[in-house]
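We begin with a single chain expressed as structure tokens, specifically the form predicted alone.
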Amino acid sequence: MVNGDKPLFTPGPLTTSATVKEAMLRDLGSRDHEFIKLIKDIRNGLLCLAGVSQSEGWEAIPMQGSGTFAIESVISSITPPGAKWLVIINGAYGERILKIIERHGIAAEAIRCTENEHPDVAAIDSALAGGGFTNVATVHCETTSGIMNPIADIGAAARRAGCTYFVDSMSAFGGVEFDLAACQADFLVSSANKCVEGVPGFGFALCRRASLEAIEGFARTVSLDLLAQWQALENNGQFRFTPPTHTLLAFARALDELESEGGISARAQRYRANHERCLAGMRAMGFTEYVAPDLQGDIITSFLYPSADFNFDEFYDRLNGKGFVIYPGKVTKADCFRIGHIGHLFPEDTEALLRAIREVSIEMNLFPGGPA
């Protein structure tokens, strides 16, 4: 890998290209004309990537901090007094959305389903028909398991009920083809260090301008005020507070590289190739995935422990010693570990990982007499 770094088969931070890292090897003033232009280009680039534009009534708002900061920025900024959220949950990141809402003292209810199942849209419709809900939230790719949720169907339900619709597309945006306008999201959030393959330091919200302009006076924080951030960017092109200059330089380069690769469709194809090769190789060794194939995305895959006495920490350490980094599980109802397929990784990297997993499986005798 680049500069001898270990490839990161994780959901982020990710393996990045040498040129993305090199883009950070300069200092640029936050009020410099060049930097202000960079921010404008990034905002326009994000909208272009989503297939929308300012002329069509959309805005891109970068917000410093991790992706969770951006999620809290949206939630704390768009919720009117007396609001009530319906949160669709089938994993840890849906639970995090609910926790943020409740921490701000906002009323909320949840519709939960098993982590390897889709939410029931009929149940969502039924809950919304009961009235009283103003906002709906869901996760696009729930990286707890790797499942892809039906954001367009949920969006249609939210629209029927007249609710503002928020999508956490943290691990999907930039690496999964979908129609932002058609899914009927009012606000969608992702992060620099996911499928666009930048580095950590900021998240961003893609917003319907009409929905954005309607949140005047709703903000519950100062630093995470989404509307104020947009107004500052529109007024003078600057962040309100110190921006992550180096991260933004890296992200601008990452956007260029995504375009050069062929856009989201080409990147999605590479991620799919990584995922398919990983799945075939893991199955051949005797591992079993947690999510059914028709619900599984190409972002990250959860694999069940091969036995009740499987020692993940030893498995992880042995793989790490061979130069590969994977991720522990986060599923609550099953023992799993996760392998990510995104970042600056290619099928040959996946092949190398599989060889290392095969060696470790033999060393740990994970499949006595089995295929490993």
Ligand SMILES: Cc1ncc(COP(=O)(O)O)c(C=O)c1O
Second form
Amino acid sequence: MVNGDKPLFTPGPLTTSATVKEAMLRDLGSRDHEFIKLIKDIRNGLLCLAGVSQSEGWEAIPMQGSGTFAIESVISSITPPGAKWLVIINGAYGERILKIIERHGIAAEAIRCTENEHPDVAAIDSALAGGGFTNVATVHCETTSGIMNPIADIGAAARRAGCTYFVDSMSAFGGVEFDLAACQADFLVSSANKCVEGVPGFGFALCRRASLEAIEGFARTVSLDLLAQWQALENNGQFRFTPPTHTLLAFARALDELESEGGISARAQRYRANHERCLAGMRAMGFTEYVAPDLQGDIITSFLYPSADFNFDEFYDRLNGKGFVIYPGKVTKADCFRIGHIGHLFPEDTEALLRAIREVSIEMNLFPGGPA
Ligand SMILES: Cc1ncc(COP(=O)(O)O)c(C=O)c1O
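Moving from the form predicted alone to the form predicted in complex with this ligand:
Full assembly next; the chain just shown is listed first.
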């Protein structure tokens, strides 16, 4: 790794390429022509990555802050008075969407299922029938566990009910192949420091223009007003308030590198290779994953603690001492830790991590008499 930094097997911020980091070694004025062009190219690049375009009625709107700010921007900007959201939840990020909606005093109900299960689309259909809902939200890859949710099926249910549909694709966009238009999303959010492999500093919303134009007058905040941000970007090409100039420089470079790698399909293939290698190696040592293989994505994997007295902090510290960063668990119903597969990481990095995990497993005697 560059500068001896430890590889980050986390859901973000992620390990980035040296060239993405180098792209930040400039000071660009936020009102400068070069910077305005950079923003335009990034917005077009995002639409291109999503397989849509402005001429097909789509808009990409960057918003300062971490990914949650972009989520709050969408929720607080698109909800009409008297609206009611249905939030489909199987993890912490679905819960966060609900929390944001409720914090704004907006009516909402949730359909919850276990963190390693898919929601039941028939139950969503019946909740939507006659429930007075106007908006539906869900999470694409629920990073809590690593499960991939059926966003197209949920989108079809939202469309049948005439609801506006919002998808939090924070950890999936750019690293997972999917058809944005076909999944019926009106608004989809991700951020700079996930699968595009930029650095933290902004999130972005991909929006159907018709849905965007319908939100005039709904914004509940000044700084996170999505429509005002779009109008400013369209009018003079600029953010309304100080943009994260260095992050945007890095992001433009990251988009170029994603294209050179072969686009989303090639990136998804690399993440799949990281994931498959990791899973095979972890299973061979005796670890078990939390999500069933047919529901699991290639973004991040949750592994169950190998025993009730497993000391995660010691495991983490020992791995850290050997130069690797993993992630604690987040699921509520099982003790887990997580290994991320995204970022500027390759199967050989996963191999190196597995070697370190094997050493630590032996040092901690995690599988007495077992295969580790
Ligand atoms: C699915 C999902 N939603 C929301 C977030 C929150 O993003 P941030 O921490 O950038 O605010 C994350 C972060 O990992 C995420 O994975």
